[in-house]
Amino acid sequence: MTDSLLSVRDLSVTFRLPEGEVTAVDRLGFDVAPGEVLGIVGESGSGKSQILFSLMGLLAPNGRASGQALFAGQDLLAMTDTELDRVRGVSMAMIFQDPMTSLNPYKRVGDQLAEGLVVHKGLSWRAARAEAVRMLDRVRIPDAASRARRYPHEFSGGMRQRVMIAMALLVNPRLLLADEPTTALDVTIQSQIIDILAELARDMGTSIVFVTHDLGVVARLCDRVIVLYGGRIMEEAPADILFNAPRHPYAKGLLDTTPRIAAPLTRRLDIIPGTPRSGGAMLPGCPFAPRCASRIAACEAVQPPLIGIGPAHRTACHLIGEAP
């Protein structure tokens, strides 16, 4: 994609363990055009966050990410956490996932919010305020110039989250990463914060990277989906053919086992056998072989390739065959 503004290529995360070297995430490759909101889905363990993590350089101080990570033409994987320090908060953004525990306590919210801009625009603390109020209140904050004056612990979880994404937000960023900010919230609040990123998305044509593991956030929000197992890609695909068509027999596992409106009340949701795959050396074959029940002889021994099979559709199975 030439006119990607994020392309990620080879990307691999190890940690450093006692017990060995673990593989999260496996040569991973994949591009974010301006303003496309790309989901990355996947059960607990697949990789998903230390994605974010590395992109951010954030990983802990065992990880270590190899590969390409190009953000607006610049290697993130190769900078110095000062030159970091000049891109995150500044021109890409991530949202935590607890929104419990990802403000400080100690500090008023309108503070907290400001702080970004003196630091990273360097506006006063009176226009930064200004700004903190103004973005408060676009998130849907009911009495923003009130709240902007109390603490964390005064907020409900849906209004903190709300805060976390009107921070991220704040500074205009071209990139922001969201890292499941929907998981601890109720389905109502959960639409809520939805709604607010694909209008913010929208407005000021921010390219959003949403992790998830709930297939119905990705339906609502995204214009494309990786699907992620064993730290290796699945299949990527627009999300209207991933949710219509999809090829991967994972892929078509996760759909199968989300609730359906029109499913007779006495189905029995289906389900994937098995146990997601833990950490460890990468193994040869397909990561999901263990579980599949269509796999065969090549799938335990033989990676599949990633291959195209339509309009940016790829998936990695040796039961497509070879493209067209």
Contents of the next structure:
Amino acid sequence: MTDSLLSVRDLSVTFRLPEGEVTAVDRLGFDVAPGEVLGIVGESGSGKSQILFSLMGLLAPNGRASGQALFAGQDLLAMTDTELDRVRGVSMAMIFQDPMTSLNPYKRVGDQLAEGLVVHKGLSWRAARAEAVRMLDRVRIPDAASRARRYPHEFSGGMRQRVMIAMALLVNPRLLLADEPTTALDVTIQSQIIDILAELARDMGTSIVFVTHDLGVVARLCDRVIVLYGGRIMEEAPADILFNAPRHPYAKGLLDTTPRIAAPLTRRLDIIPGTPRSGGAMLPGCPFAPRCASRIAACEAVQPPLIGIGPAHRTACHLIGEAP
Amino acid sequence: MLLFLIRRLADGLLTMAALLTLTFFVMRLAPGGPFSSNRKISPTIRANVEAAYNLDQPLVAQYLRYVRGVLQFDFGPSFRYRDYTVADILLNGLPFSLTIGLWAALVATVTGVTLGILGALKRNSLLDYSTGTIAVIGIAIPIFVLAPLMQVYFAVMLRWFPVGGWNDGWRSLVLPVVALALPNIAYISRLTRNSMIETMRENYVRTARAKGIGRGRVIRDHALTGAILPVVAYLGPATAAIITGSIVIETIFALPGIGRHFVDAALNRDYPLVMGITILYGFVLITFNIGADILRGWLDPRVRHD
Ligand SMILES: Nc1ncnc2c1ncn2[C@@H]1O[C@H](COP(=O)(O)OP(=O)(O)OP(=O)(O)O)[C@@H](O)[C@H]1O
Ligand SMILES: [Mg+2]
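Right, and the form predicted in complex with the partner chain of this protein, after the form predicted alone?
Every chain and every other molecule in the complex is listed next, the one we just looked at coming first.
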């Protein structure tokens, strides 16, 4: 895929700990085309957030990313902080997972939004604040003009999440990294936000990487989906194919636990028996093997490669052969 | 914010009233009086003297008279220095104590915060390690050891500053101010460093970094407020303690402040002077606490809104 906006190859994220090194993301590769919405699903601890952080250069100090992540032709992982500052908040923005702690408690919400426009677009504070109010209005914050002068603790969780969304959309990025942006929202608002994001991708050509637990949202919004487990891709497929004919045992288990696409219900993924493997020492085999009902001897010994099994459809499982 | 201010002031007044009452009764109930010395005084003289100082009146009347006086900054005459009123003694000493104390607080805050932030941003650098070491020393060595050492080196050997006294303009200030500031520089720099490191790990600082506004802005506009809030909270009581705690320093450097009267007054059972000083110190403490609270409220909307 040469026309992709984001092209990730061999992305690994490791953390240094007193006990040794842990791998949170293991040699991952994926592409995102302009205007495409890529969903990333997986249980808690599977490495979803760390993928996004590594692209933004925001890993914790003990974390390190290796591999390559070409964004509009430039390798994000090779950039210095100063170089990254010309990309993040300009052509790439992120919506953070935890809206309760991700806003500065000491600054007015409107100013936190306006700041980026002042720095990057050279707008006056007055003009930037007016833009901020318009965007808050757009994400359905009631009474946005007076709300913008308030502080984060005066907002509910759902409203803060909408503020985070507004902050990311405000700069009109080419790539939007959204880390569970709709979890704290009630169903109506969530639905409105999904519409806004879908519209953005369709009309503005914004590419979105959408991390979520919520398969109903994935079904509505995403073109393509990556199923992540233990920092590895288990299956990657166009959304409709994944929902109708998942191949990997983990993906099947995941989808079994969710009602059909028709009813976008918020059901959690963590219903497969066993506990998710968290990034400890990397075992040689498939990370899902210990919990897999159909595992064979090879599963715990050899990591299955990610192979193509159809158009834009890949999976990593010893039980599934190459496409004819 | 207005409501917050009013509430803080009301709190302060209440504390002040409680302090006033408590000091009065504790002093009066303490055994012995100013004249219960070894020397025998004839009952008549004793009665006369007690009448002169209103000690013969009922306690409640004495208390009311005292409160009325305090409100007019009149603490009555000193028992010990008969020619002076307590107010005279306090007003004479206060400028010296305030000057040293405020300078020391300013020096300690500016130096401490600067060192702390630099240490946090350049963790494990040479600067960080040296500040850390100095901090440990500054906290561990008591002021009455440090101050004489400074006198010997900077005053006696190098002759840069006078050994003591108040006759040499700003030079007289340097050693006492530095001696008074040192332990606080040490403490404030540690406090600032730790809270800065913690703040840099906050999610909202990550959000700020994600905006690509540059490291300078992230630190100045986002991390700094959270980092100095604990310092501000510490600063109120600390400044008061620096001003009132200069007893040792005033003695070592022979400065005519209030501090050195305090111990004397207590030993001599000079009720009015002890109460005057206690109330003045209480007032200073409460004032700086309110000041720090207001500063905190100004920095942190959650403080002023609750
Ligand atoms: N600073 C760190 N040091 C060590 N390990 C870390 C660090 N940060 C994250 N990890 C580990 O990385 C792994 C992946 O975490 P990540 O935050 O990406 O999970 P996630 O898929 O986003 O989960 P959730 O759905 O709960 O947000 C986890 O096992 C976590 O313990
Ligand atoms: Mg996450």
